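The chain below stands alone and is given as structure tokens, in the form predicted alone.
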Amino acid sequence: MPRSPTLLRLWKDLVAGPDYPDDFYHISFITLPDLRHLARTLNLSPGSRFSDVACGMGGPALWIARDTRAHLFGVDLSPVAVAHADKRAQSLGLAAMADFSPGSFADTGLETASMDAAMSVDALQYAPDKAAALREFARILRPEGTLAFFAFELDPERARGLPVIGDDPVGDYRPPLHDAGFDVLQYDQTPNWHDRLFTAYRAVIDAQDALRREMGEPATAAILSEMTLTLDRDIYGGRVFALARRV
């Protein structure tokens, strides 16, 4: 995505709004007021910890470290993600409050009840466990910790049998954060969601012959393949914000 002039545009254009902040550019459907509300609700204040699971190159986490001047734990699957951030919050002056490692949702690397409060933004859908990944999340807040996150519930039946999307199709986060220890607080779908992101997706496979430019065949093929797979299938049911406290 850095290399992609063609791709930032597109997205700041038709997902996170002209109001984002360029420097924390991100590939999530988050906009500047989902962000302004994530950090309300995580409730941070100066040197309290919290981690971003998934949290890709950085961007919305770091936003709210800068924000709330709390100290950031990041967490990513990819290592080229996780020295992607790690080098955004160098050139923002955040390196002293974040840090970033390679992890999963199912083993983040973190201390037991070491985090105040705990995020994820449109990645939860990708776990291939959801209840391990809510029990991991439990694992690390401590008592009366906040978990909030944006997440795409899944239909079952329309996702069933597809690559990673497939192996653990959940249509409603509430049951399992209930099973893994947390009281939930708000569940909400979020507006609009279905179409941005199809107006987004069909915008991106349009402009594919310039993203093949910027970015090269492979990176391009993986975002047209699963942008295009969504398309067919249609196999999301919804788009939620959740938070959620650990009894």
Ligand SMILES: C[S@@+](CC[C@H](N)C(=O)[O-])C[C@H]1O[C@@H](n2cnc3c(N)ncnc32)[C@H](O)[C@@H]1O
Second form
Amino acid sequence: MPRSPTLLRLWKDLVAGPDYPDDFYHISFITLPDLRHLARTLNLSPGSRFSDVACGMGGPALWIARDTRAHLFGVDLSPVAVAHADKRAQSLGLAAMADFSPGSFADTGLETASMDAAMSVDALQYAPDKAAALREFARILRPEGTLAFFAFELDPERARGLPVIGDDPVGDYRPPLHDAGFDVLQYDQTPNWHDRLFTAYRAVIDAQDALRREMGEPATAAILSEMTLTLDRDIYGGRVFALARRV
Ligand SMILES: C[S@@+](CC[C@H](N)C(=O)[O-])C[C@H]1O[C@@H](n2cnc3c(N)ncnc32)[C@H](O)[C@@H]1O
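Next, give the form predicted together with the ligand, keeping in mind that what was shown is the form predicted alone.
Below, the chain from earlier opens the complete complex, with every other chain and molecule after it.
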């Protein structure tokens, strides 16, 4: 994404919106009002500790760290994303309040009961074992700690057999949240998610020649493959905002 002005422009115009701050760009569907809501619900204060699991290049969580003065521990499966997140924290003068490390939903590498809050944005659908991911959130949070996430619910029929996304196609995160030791305080569908996703993915697919020139073939092929498959199979049943408290 940092190599492609076209992808950045499409994402800003069609997904993030004109008011979303450029320095904190992302590859998810979060808007500035969503980000403000997320920051409020995480209930952070200066010096408290929070984790963003599947943080990608760190944009949304770094915005929240700057806004709340809480310390961020970002984790992502991709070492490339983690390196970008680190670089961004440094260039924004936020390095003293943010640590990024490689890790997965099932194994974040963070200490037990070490976090006051945890978040994730549009990534939980990729966890190959959702129950293990939610148990890991419960493990790293202190008692009464807050978990808030945006995530796509999968349609089990339509996701069946697909790589990664078909491994554990959860259509409702409430039962596994409960089983992992959370009280679910809020669980809402986000408005207009289907139109926003289809419009953005179609525009990116249409811009594939520019993407190939800017990002090269492997990155373009990867993004086109996921987007084409998502549209053709219409794999998502919903996109939710969930707020839960560890009991
Ligand atoms: C759609 S991006 C969202 C990134 C970021 N949350 C944002 O808002 O820009 C999904 C992210 O999930 C990460 N991811 C996928 N599977 C994962 C896993 N099993 N554990 C941790 N991260 C994972 C990817 O590397 C990618 O950065």
